[in-house]
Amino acid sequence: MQIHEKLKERLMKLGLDETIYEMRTRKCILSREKLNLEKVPWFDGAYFIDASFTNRNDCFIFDPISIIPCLALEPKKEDKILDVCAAPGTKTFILSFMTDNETKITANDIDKFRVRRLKANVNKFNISAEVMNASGRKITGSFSKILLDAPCSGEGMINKKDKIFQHWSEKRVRLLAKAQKKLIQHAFEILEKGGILVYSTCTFEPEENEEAVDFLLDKFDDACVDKVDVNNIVYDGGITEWNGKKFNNQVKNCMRIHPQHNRTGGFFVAKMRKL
């Protein structure tokens, strides 16, 4: 399946090209025991695996780039954490691992079919989390840490290029961007004062990334973007202008992680704080 010409043009404007879809990303697992495997550079306890790895049914296997938004969230055992769009549970699992399965996590997803897989993983790996099936725009309560890994056009999921090319359109990008703004607004509204909101996607599109962060900064005077402090990860900062639209200068603190940087999927991460 061929890449959409408009997508190709957009990638080129961002300094990327279609050769990223010829790459294959590496997968990893988490382990508290030291393993005789290559370590993931940005997180102690994460190990790369390859096709020869045999314990696949016993481990949660994922793209190691998923660790980055969880590190940005700075989870602590005393936190009250919300994973807004949690299914299938990858980041809920990572957050649980980081806090020795002792923090209070609410893992939510709007899709009832994806929630089944989320529940299955929570049960399989004995994750201390409450699973919810609700719209991310209608969750009530308050939380000290919120992870919003928003539904997106998925351009960074290079292992699934046929699916990306099949569904990609500029209209879909615009519709997703509209929904993402509603999600990020509500997430910030239920974030406690002094709390952290991490917004992430696996797309390259500025409308779904920097524009969502710029929207939040424009709407809330008590919102700021912190620089994400993660060692041994290669990334670019957020862009401040796209198609003639200028964004708040704070978006420079966001992370753009491209497949060629670390041999992972593409990712965008923004760490916001409520002052």
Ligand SMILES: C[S@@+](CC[C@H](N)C(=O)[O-])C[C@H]1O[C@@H](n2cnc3c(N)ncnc32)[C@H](O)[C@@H]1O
Second form
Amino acid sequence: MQIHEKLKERLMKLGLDETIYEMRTRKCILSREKLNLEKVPWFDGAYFIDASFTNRNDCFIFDPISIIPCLALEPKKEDKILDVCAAPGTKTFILSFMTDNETKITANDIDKFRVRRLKANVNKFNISAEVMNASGRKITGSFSKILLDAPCSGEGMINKKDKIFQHWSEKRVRLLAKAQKKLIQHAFEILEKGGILVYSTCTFEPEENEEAVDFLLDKFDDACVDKVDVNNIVYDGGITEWNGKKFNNQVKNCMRIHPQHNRTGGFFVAKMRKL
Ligand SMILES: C[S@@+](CC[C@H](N)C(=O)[O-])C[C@H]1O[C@@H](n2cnc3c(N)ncnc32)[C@H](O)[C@@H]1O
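Starting from the form predicted on its own above, please write out the structure of the form predicted in complex with the ligand.
Let's see the whole complex now, leading with the same chain.
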């Protein structure tokens, strides 16, 4: 399947080109025991695996870039965590690992079929989470930490390029951007004062990334964007202008992680706080 000319143009404006889709990302697992495998540099307890890894059925296998939004959330045992768009549960699993399975995590997703996979993973891996099947815009209550790993155009999932190209259009990017703004607004409304909201996507599109963060900063005077405290990972800061639209300077604190940076999928992470 061919890449869309429009997508190619957009990537070029962001300093990327279609050769990113020739790359293959590496996968990792988490372990509390020391393993004789190469360590993922940005998280103790994560190890790269390769094709020779045999224990596949017993382990949760994922792209190590998924660890970054979870680190940005700074999960603590005493937190009340909401994972708004959680299925199939990769980041719920990582958050549960990071808090020794002792934190109250609500793992939600709107899609009932994906919720089945989420429930299966929660059971199989003993994840400390309560599963919900609702729209992220309808969740009530309040939470000290919220992860919004939003539905997006998925351009960063370079291993699945045919699927991305099949569904890609500028119209879809615009529709997703609209839905993401509604989700981020509601997530911030149910965030406790002093709490952290992490917004992440696996796309490069500024409309789905910096623009969503800029929208939040514009809407709420008590929102700010912090730098993510993470080491040993290569990334660029958020961009402050796209197609003639200028964004709030704080978006520079966001992380743009491109496939060539660390041989992972492409990712965007913003860590926001309620003052
Ligand atoms: C990027 S995927 C989430 C991946 C997941 N966080 C993980 O790490 O395994 C985005 C998810 O958002 C869900 N979704 C889409 N719209 C939603 C909404 N309005 N409320 C809640 N979930 C939604 C989709 O069903 C999909 O599972």
